[in-house]
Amino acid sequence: MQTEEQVLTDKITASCQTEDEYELVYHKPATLVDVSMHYCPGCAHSLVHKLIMEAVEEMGIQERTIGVAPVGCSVFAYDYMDIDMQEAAHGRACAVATGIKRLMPDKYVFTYQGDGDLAAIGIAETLHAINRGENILIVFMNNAVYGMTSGQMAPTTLPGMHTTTSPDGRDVSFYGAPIKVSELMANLPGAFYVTRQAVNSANAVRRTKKALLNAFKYQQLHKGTCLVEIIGNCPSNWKMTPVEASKFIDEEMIKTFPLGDIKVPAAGDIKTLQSNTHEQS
């Protein structure tokens, strides 16, 4: 009779023998640093990092991409993205990205910012960069709280939502309503592409990746600013399990922040991009 150790050895051997029969359907993008991420279980940041770096890898632009990460959970992006990264002061990512892009217009430049950073202290820099039509991509992570500093109320906190600084829930009559950043910025003439997506389901993840790919490609047109808002979860500060947090996005978050494209390029611009891509290939 075989011992438990012998049975385990036989299973491992059989697995090795059939390894060649499997088809590789997924691999970690080489544009991510090969380390474990530190984010809380269920946090959207790690997934969005992966999507951005998959887009960079698929476009073959790793050596030509520069990211800007300011203060908040987003500041850790440079520990994981294997590209040139620049840290910015709190809220000033778009100002820094403007300088980088104007000095090196051939680079693909993006910011990676949370809602506390972009929609509060940095909303002026964001608004003016978009109004000027700076040819950058702004990746805006919206989880409705200040994630790094223990979950205080953010400009995007939902009505009635409990946070450490609104323990009785956000009272709109006192604190004001959540700022819908994408709708606000889409009205500016320099906004070229504005969309709001999520990452709490497989289909949502696919749509978000497509939006990021499009936004990077649109920089080739030099037509203005792209803003991709991503509704993410923060289970730790929402005091929920990852599963509960994903449901909360569908049941509550998208009531205030509906998903979908808000401003899209004209058909002629898309045709120009497709023609340029065909010529390059």
The other form holds:
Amino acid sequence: MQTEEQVLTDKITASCQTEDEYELVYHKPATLVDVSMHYCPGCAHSLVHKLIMEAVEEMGIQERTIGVAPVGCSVFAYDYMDIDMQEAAHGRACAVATGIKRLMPDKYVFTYQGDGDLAAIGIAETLHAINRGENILIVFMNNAVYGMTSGQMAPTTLPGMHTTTSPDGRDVSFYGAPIKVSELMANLPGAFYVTRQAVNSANAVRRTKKALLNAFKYQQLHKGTCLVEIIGNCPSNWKMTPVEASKFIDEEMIKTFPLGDIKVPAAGDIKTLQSNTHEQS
Amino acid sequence: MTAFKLMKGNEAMAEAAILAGCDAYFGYPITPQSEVLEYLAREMPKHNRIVMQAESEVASINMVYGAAGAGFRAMTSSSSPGISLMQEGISYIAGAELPCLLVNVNRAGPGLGTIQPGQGDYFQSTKGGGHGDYRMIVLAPASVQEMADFVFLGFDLADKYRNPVLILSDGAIGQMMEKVQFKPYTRPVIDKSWATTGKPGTRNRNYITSLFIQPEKMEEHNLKLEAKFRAIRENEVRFEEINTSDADYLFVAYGLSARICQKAMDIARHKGIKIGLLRPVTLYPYPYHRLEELASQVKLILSVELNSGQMVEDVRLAVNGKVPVEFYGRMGGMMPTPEEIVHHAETLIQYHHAN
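Could the form predicted together with its partner chain be given as well, to go with the form predicted on its own?
Every chain and every other molecule in the complex is listed next, the one we just looked at coming first.
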């Protein structure tokens, strides 16, 4: 029995006899540092890092983008993203981003935060930044678990989900229900664009990329905060294979965290953006 | 020369921040320093500077982190409980080597304490406060004039060493009105090519961090910081001496206590007791060396503080048992009168002569 992968490899080698005959169909963005990442196999962080850096490259804004890294698995984001970055204390990314953006309103500023960072210890900073309509992009990686500290319960842990600190499953009568950050924040007038996406299939990845691109572009309007929540995964702490983890997202995670746009800009704002882009080009 | 003005300490400090080219101020209201935020909320926009009332002291110190990391002159101020909340951020700022100016208009504690002046934050200010091995440069103003002057000095020292500088004032110096003169100031040219302003193709990316996960790298960073703190200890000790040349006894006091001790010294000298005053202006670095020298001249040293005896530990370290070191203080926002201090000094002098 040959695996699917072996069949594919054989096909490719059969059709291309020398290296010159390979057709380059994809390469990593130049804005991503060419090193191997420390993430576990199958982890969504590396993919989302790449999507953000693709957006930065495609928009040609590397010189004008400043990122804020959180505390958590993605604490080393600045080792991989070839842009200027600041490492924030746990939960404080939105306050740090506020300090950067208020002083440099014409730069593109984004935070990259996990569910523990954003929804537990940093929810005050996040909520107030969005309420002020800070003109930043918040990339919110929600995998329902504390990854770096090895699998404790997060504010977004699903009801009944087993973690090292909820060994019998999350008891909502004791810990409350998972916080739906995007729905909560979309209620604030300062929120300009709020969407929840995933990266567990090719289509989902494409939609996430589009959401990130839009969110970066909306910063040009100076109209408020963009929050892109991405349902991530954590094969290591969910104790699943990456394939099982992808299935778990479709079957369980999206029941609590349904995908799609939660708040979208008004048609007039999109029009302004399009005419601005048109003028520039 | 510019004219003298009559101003509150907190307002003089706020005006100095504008004149020193402070680009951004982030703060949160707390008595007895809310005038700083109020003054700057009114005045900063006129100069196209950023001023913002944050949702907490935790947020304001992290906004300072972001702005300082982007290469701007950033500042916050608060009073004791608020400064406690900032300790996490201050530790990160020190670890990431970000220059910024912090002000603590000290009130009496612990806990919510009282809004009255105190000096109970000496340990927190000079020995760390937050986690890890770091120091701030700590300046202790004793007048409204110094509230203003130390803003310029503080920003310059912060830039020079890429380190947070703390002005440790108190509720009395912050609230009282005195004459103040704003001297002409030229901002030194400082290289901030490390700042996160956006990465052009001509340089590598800049990142601001205090994370060094490998122990070898962490120790290397610690040693680099320690070398900086050593340079600060060698070059930045500041103090004022009054009547020390013929002194048999010595008051050591900073800030408001030093003001009270000046009067106490006059009363004592009128009575024929030759007492002098050493006023540390920098609490970190501390004038250990000068105190050690004076210890071989005087017979008794009295540390006067508005706390239960904190700086006296540094005085004892400096004096190293050469002469008796005593402490006198009031707490909870209570002030000793100059007469009380003199009475206490006389009692101690008699006691040590008899023994």
